[in-house]
Each structure stands twice: as C-alpha cells, then as structure tokens.
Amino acid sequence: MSTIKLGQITVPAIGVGTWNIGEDPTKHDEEVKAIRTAVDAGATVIDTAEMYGQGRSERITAEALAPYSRENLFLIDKVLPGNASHAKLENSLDRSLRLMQTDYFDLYLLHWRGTVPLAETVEELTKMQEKGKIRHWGVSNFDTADIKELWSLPNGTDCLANENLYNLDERGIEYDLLPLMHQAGMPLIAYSPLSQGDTISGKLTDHPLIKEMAHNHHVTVYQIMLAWTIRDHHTLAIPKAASPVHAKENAEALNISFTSDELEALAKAFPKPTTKQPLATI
C-alpha cells in the first residue's frame, strides 16, 4: 500500500474528499456508506471544509466516520479565507469541530489567499495549534510565490502541507511549485485528482494508453488515473467518494505500481509544463 508521511504520521496516499457531500438529501444514505466503505478498505484521511454545503458536509462526514475510533483517522478541514482573522478564525474551528464531533483536526487548511493579511492567518493558526485544537496548519491554492512569502513570515515554515488541483489534465505545478515543495519536504495534498470524472478535458477515460494500462493492471481506467497522481510518494490524493463501489475502487489503488516504462509513456502522452503556468483552480 502506498502511503505519505504528514509530519510524524504516515497515512494512505489515497484519502476521502466530501466536496458536494450532503447536497443532495435523497444521496445521504449512500454518501455516508460510501465513507464507511473507504474508511474500511484504508482510506483513513477525510478532508472536509466549512465551505462544503455551509457545514453539511461536515455533519454528513461525522454521521459516517461515528463508529470509527478518533486515533484510527485523520481529518482535515479547511477555513474560509474571510474567516482567517484574529476576529473569526477561532470561532469557524470551534464550528467546525463541533459539526466534526471531535476535539481537534490533524490539520486545519487556509482554503485560499484572501484579504486577511497572510501573517495575522499564520499567528491565529499558530495560537490554535498552540491551545490543542488543530495538531497541524496548512494551506490551499498557494502558487510558488505565495509559498515563499509564507516561509518569510514568523512561524511560516511550520506549514505542513499544500492543497491543489492535480491530475493528468492539470500538471501545472510541476514547472515550479512541485520542485520547491520537494525540496522543503512538504507534501501535496492533490484534489479532484480523477479531473472531476474526466469532465476537465473529457480527454483521459478513453485514451488508449490509460485504457491499455487498466487492462494490463486489471483495475479501471479511474483508478490508473488516481495511481498515477501518487506516483512520486509525497502527494496524497483525496478523491470525492461518491458511491460505496467508487471508494472502494478509490482506496484499491493504493495497490498499484508502475514500471518506469509506463510512466515514461504517460509522461510523453501528458507531458508536463516547459513554462510557467497560471495556478489552475476549481
């Protein structure tokens, strides 16, 4: 099973994204057994926001994750960037966890760049860390110079992780943001890392070679494409679960591995960027 290190824990690489979870009230008993199902075949890490359905998709992921024992999981949650200040923050994290039914999240994200000064985040981040209530900070949708202007801030380096859109159709980051990231050690948390059901460039489920590749593995074309995002070992990739069968499948591709002939040929098939690319968001 591949797995990712996120400060001292090592988690699956493959998670559980509840984006649009708890939107559609007739969907609410197979979203939360789709939960359950990933949870049970591994996929340990739930990453959640207060922005998901205005809270519904955090009372809908803790419905599901009930049973589960607190220590056995990792969530994540994310804030609003106009809820980021010294004023608001604390008050959306105690929201948040009280929707979450839990004491405290693994790591709690900035959900984008807004108008709240970046250093007052930081030190708000920092004071919630400090009193228990998140274990780890990070941040979401940051280009490379936001990157570097977090890491001039006091305490900005303490930022665990970066959340971005990441998939074959959308290798952006890999001009630049990737190689820093790497070379600090700070893991990519990729979202929407099946390119929404190949609805992005609608491009990838037929392809020949991710077609061949998913026969010659026995697994879906899905799961190739998830495969493939975790490749390089420091990138968790956290795809909605949005059927009990889809998580499962999900969770299942921890398992698989590539040769260096096969991600050569992807390579040449969905070449990465020889130029600066504009941060590609959803």
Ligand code: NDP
The other form holds:
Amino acid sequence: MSTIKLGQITVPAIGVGTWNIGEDPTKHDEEVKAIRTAVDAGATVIDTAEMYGQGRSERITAEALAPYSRENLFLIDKVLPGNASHAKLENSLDRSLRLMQTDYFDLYLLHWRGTVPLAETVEELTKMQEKGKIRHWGVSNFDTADIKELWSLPNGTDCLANENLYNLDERGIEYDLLPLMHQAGMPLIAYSPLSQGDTISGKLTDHPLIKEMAHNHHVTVYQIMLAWTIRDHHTLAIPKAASPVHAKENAEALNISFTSDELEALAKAFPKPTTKQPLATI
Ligand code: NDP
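Switch from the form predicted alone, shown above, to the form predicted together with this ligand and output its structure.
Below is the entire complex, every chain and molecule, led by the chain shown above.
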C-alpha cells in the first residue's frame, strides 16, 4: 500500500475529499456511507474546510467519522483567507472544531492567500499550534513565489504541506513548484485528482492509453488517474466520492503501481510543462 509522511505520521497516500457533500438531504445516508466505506478501506486522511457548504460538509463528515477512534484519523480543515487574522482565526478554528466534534486538527490550512498579511496568519497559526488546537499548519493554492515568501517569515518553514490542483491533465506545478517542495521535503496534497470526475471533457476517462492501462491492471480509469497522482511518494491525493462504490475503488487504488514503461507512456500522452504556468486553481 502506498503511504506518505505528513510530519512524523505515516498515512495512506489516498484520503477523502468532502467538498460538495451535505448539500442535498436526500443524499445524506449515501454520503455518510461513502465516507465510512473509504475509511474502512484504509483512507484515513479526511480533508474538509469551513467554506464547504458553510459548515454543512464539516457536520456530515463528523457524523460519518463518529464511530472511529480519533487517533486513527488524520483530519485536515481549512480557514478562509478573510478569517485568517489575529481577530478572527481562533473563532473560525473553534467553530470548525465544534462542527467536526474534535478538540484538535492534525493539519489546518490557509485555504488561499487573501489580504491579511501572511506574517499575521503564520503568527496566529503558530499560537493555535502552541495551544494544542492544531498539530500542524499548512497552506493551499500557494505558488512558488508564495512559498518562498512564506519561508522568509518567522516560523514560516514550519509549514507542513501545500494543497494544490494536480492531476494528469493539470501538471503545471511540476515546472518549479513541485521540485522546490520536493527539495524541502514538503508534501503535496493533490486536490481534484480525478479532474472533478472528468465529466465535461472526458479528456482523461476517454483516453485510449488510460483505458488500456485500466484494462491491463483490471481497475477503472479513475483508479489509474489516482495511482498516477501519488506515484512519487511525496503526494497525498484527496478524491471526493459521494458514492460508496467510488469510495472503495479510490482507496483500492493505493495498491496500484506502474512500470517505468507505463509511466513513460503516460508522460508522453500528458507531458509535463516546459515553461512556467500560471497556478491552476478551482
Ligand atoms: P475530484 O477530482 O475528487 O472528483 C470528484 C468527482 O469524481 C465526483 O463527481 C465523484 O463522483 C467522482 N468520482 C470519485 N471517485 C470516482 C470513481 N472511483 N469513479 C468514478 N467517478 C468518481 O474533485 P474535487 O474537486 O471534489 O476534489 C477533491 C477534494 O479536494 C475536494 O472534495 C476537496 O476536499 C479538495 N479541494 C480543495 C481545494 C482547495 O482549494 N484546497 C479546491 C478543490 C477541491 P461521486 O461524488 O458521485 O462519487
């Protein structure tokens, strides 16, 4: 099974995304079951945010996780940039902790950069860490220059991880951001690793090479996409699945590995960038 180190903790390299869950009451039971299916299949890292459904995602995630021992889970939550200040961050964190029915997060991320000075956010995150409300903090949607600026601040190098858009069709960060992060031992948390289901373009799911690989490995095209995302052992992928069948498939992708020929073929079909790309975000 593919794993990754987040701080001192080794976790499975595929976790669970929770954006857009909790929005439709008729899907409630299915969504709870999907999260439990993922955790039962080994996906013990859960990613949520105060933004998702203004707390509805946190609420349903907490309900789904209630039967599990807290110490066996790795919980990631995110603060909105507008709340990442001396005046507001602790309130946001306390609200998220309450909704998630826990007294600490393993990792608390700044969701993206806003107008609050970065130094102020880092000071506040450090304070929360000292109070024991978060084990680690990190960032999301940070490009190379943002990470360098962060590292120049007091305690800035304590940043544990950067969460960014990354999948076979979105390799822009491989130009300079990923090499910088790898050099510093900073893991990537890959969001939208399935290109949000790839339902609009079908660019990945309809691709003959991905279909052929799925056939050869006796898995689905989505599982190939996920296994590719975590191939470097520095990346945690957090696919969202409201369907229990999808949730199980995603966790099982932890066991897929590629030959160097397969990786080369994928790199040829979906080349990495040769110039700096604007940071892709959703
Ligand atoms: P994903 O790339 O995870 O795609 C989710 C879609 O793929 C859903 O429609 C889901 O369907 C479908 N799907 C999941 N598994 C399978 C499968 N095995 N077979 C077929 N279809 C499947 O998109 P997200 O944008 O949700 O990204 C994942 C997570 O990343 C988010 O939920 C969130 O936690 C995080 N995120 C963070 C951001 C940030 O700024 N930090 C931004 C965006 C996302 P179904 O639900 O029906 O199972």
